[in-house]
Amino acid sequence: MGTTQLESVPEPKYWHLRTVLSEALDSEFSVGEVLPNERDLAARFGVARATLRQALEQLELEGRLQRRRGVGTTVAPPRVGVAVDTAGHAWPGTADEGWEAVDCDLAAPPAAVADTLGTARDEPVHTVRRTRVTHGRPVAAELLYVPSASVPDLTAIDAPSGAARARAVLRELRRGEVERRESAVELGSAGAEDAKELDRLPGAPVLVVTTRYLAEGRTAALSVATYRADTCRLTFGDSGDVEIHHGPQSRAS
């Protein structure tokens, strides 16, 4: 390889740096490759060590990269495409390819839950919780809240703890006919349990969508399911989704 220098630019030299490595990454590396070390590197392009530290953290915060014990910086698969929003009218666990039901708890939600399924604060609602794995990595992980007046005919005796409460709270809400759904998608940050369930650190970034179910006039279930940012690409629709891939083989379909 060559030797690349820095140019003086206005943005932050870490920044200038991983849009340069970017590009590096589309025309000289392939998936899975391991990058030079970083004094190499760091003397391929001109700059501190620490420097090309920060502009690293955040190509591996973008997904591009990831760093393995014993291996070392490697190029990242493209991220992994998931349907979110394929059927506007259907509950969850109707056609969700990848979710497996976990658990379930029967709990008073969160005040904000409440107050959007529009029950008491001290009422307690199903919790399910679900994860999703696609080729085999975990990418999502759901809390969905179901009010007992969805459910009505869910016994105890049916199912009672665990992962098949949770298929039965599934089951039986799907008896009902959903109106319409409605999602929202905002960037937040990994709690502690979030964080544990997709493999990830506590602060990293993740996707959260909000979808509020409505049957009869009123809120039927609340999802909030939080996605890995560094390796999902949410799409919506019934007809596929636009793919905009780095480098020259950019293209939409």
Second form
Protein chains: 2
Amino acid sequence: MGTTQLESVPEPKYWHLRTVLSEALDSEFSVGEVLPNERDLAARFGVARATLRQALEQLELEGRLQRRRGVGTTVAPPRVGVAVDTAGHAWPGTADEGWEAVDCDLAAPPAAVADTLGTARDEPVHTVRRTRVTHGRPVAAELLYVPSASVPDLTAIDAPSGAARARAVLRELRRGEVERRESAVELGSAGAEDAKELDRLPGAPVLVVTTRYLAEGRTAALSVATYRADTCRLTFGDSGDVEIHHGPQSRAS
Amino acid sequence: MGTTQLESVPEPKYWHLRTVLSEALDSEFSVGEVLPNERDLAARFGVARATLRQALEQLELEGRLQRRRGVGTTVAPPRVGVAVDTAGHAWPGTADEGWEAVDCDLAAPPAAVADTLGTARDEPVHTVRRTRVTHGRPVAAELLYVPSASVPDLTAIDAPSGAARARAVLRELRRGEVERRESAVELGSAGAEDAKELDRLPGAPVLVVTTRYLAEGRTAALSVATYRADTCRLTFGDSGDVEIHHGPQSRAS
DNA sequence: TAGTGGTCTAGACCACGAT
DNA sequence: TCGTGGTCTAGACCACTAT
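Instead of the form predicted alone shown above, give the structure for the form predicted together with the DNA, please.
Full complex below, order starting with the chain above.
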């Protein structure tokens, strides 16, 4: 019969809401603007607050919104392009890329790290903690594992601990030559400590970049860096000024 | 007074649950094993189902669990390392990397894509759709935009449409020389069409890899590939057999 | 103190896969 | 048909921020 086909596959409400809100953001809001609060928005769209929140969560995951407890929901600026694999810097990133040493201690790393480094599981390695800041905002927290063998000339005179010690380890590390780097990117969630440094709640989505630095046939160092997934776009190869993706793909049919 | 400090910063229930479940997965379950259903699990831990689900969502985001409607929740295998920037393959990935052409049409791309390609916004470009399969599982869906100028020798004889057309476009594209590639990785959510090809629900988290192929000073092609964030670890530089990250970082104190 | 987002509950019904 | 995860509701209370 001639009945019009109306949504043979009905869209979930929160997904439809996401689309509506996304279009509203494009046309009626500007960066930094504050949205109405969740209770008002839910009432306006005639849905439960939990359903509205599901839509907002999607948009936050896509980097369109920023939500802060006690403050409100604001329209997020476009993601920042962050270079993570520039050809010019073979060793771990430097201060001009926004890296700042926090502290350093000597401890046995997680088993998986020890295995990759090729050290015994109970052998202490230098563990440097750093943060990366771009445009005044924290974007990444890093743990850099450096076996003693990679920094043979490090002396006790080089500051016993703290940020100064961290800088000393990095300085000694850079005396060697890097043969190759291998990086991997995957999705993760921020642990309590990373979350604090990234100014996010625990469980916030992060892009985990694991990098092996190979020198003289060994793994000279291993970096595990967690980048804020909501605000960062990781760039490889070169400049970070490409702006293409924006939420789920819409087809030009 | 001598009161012991008990959680001055109380952990959310779902976060604690996540930790408990994560440890249980490590010690009491093996890959592929089916977990008890959500209602039973919630009852067992004395929480509402919604709270239990929040914990499961975290674990799924971290690639530890796989949930399928109508089936159940199973323990996920470790993430697959997928090479996305091997030095050996300058042009878009080939069949030996698991890429398979789906179809191709000629249409005006999204405005942002046209701007990057340097074509007029209403100028049609070849739009190749491909999927990538690894270990028998779909891992990525790609849209490859190729301006006509990059495939000057493409003739009408080369199949008018469909997968054959897509392969013809790729073949012609590869006749040129690549100067450089620029890639960016960011978090996104799967649109309805990508979700279907990736065998996931709409809104599923994906890693969006945007790659510019530069030749003769121009952007010769632009690829937007969406990888399943739950099952994939994207590798850059070289081999994909590094296995380090596992959920939120735990410090070796 | 008032207002915001974050957490949690105890239900209900739906869509899908297996049987 | 039954059991599963997915969606949705209408509340409640908590933690944080600004005033």
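Keep in mind it's a predicted model, so treat the numbers as computed, not measured. Numbering follows the first chain given and starts at 1. For the two forms, the rigid core is made up of the largest set of C-alpha atoms that agree within 1.5 Å on superposition.
Inset, instruction - Verify the C-alpha shift of T127 between these two forms: is it 2 Å or more after superposing the core? - result: No; T127 is a residue whose C-alpha shifts by less than 2 Å between these two forms when the cores are overlaid.
Inset, instruction - Determine, after fitting the two forms on their core, whether A190 shows a C-alpha shift of 2 Å or more between these two forms. - result: A190: C-alpha displaced by less than 2 Å between these two forms.
Inset, instruction - Using a superposition on the rigid core, decide whether the Cα position of G118 changes by 2 angstroms or more between these two forms. - result: Stays below the 2 Å threshold, so no.
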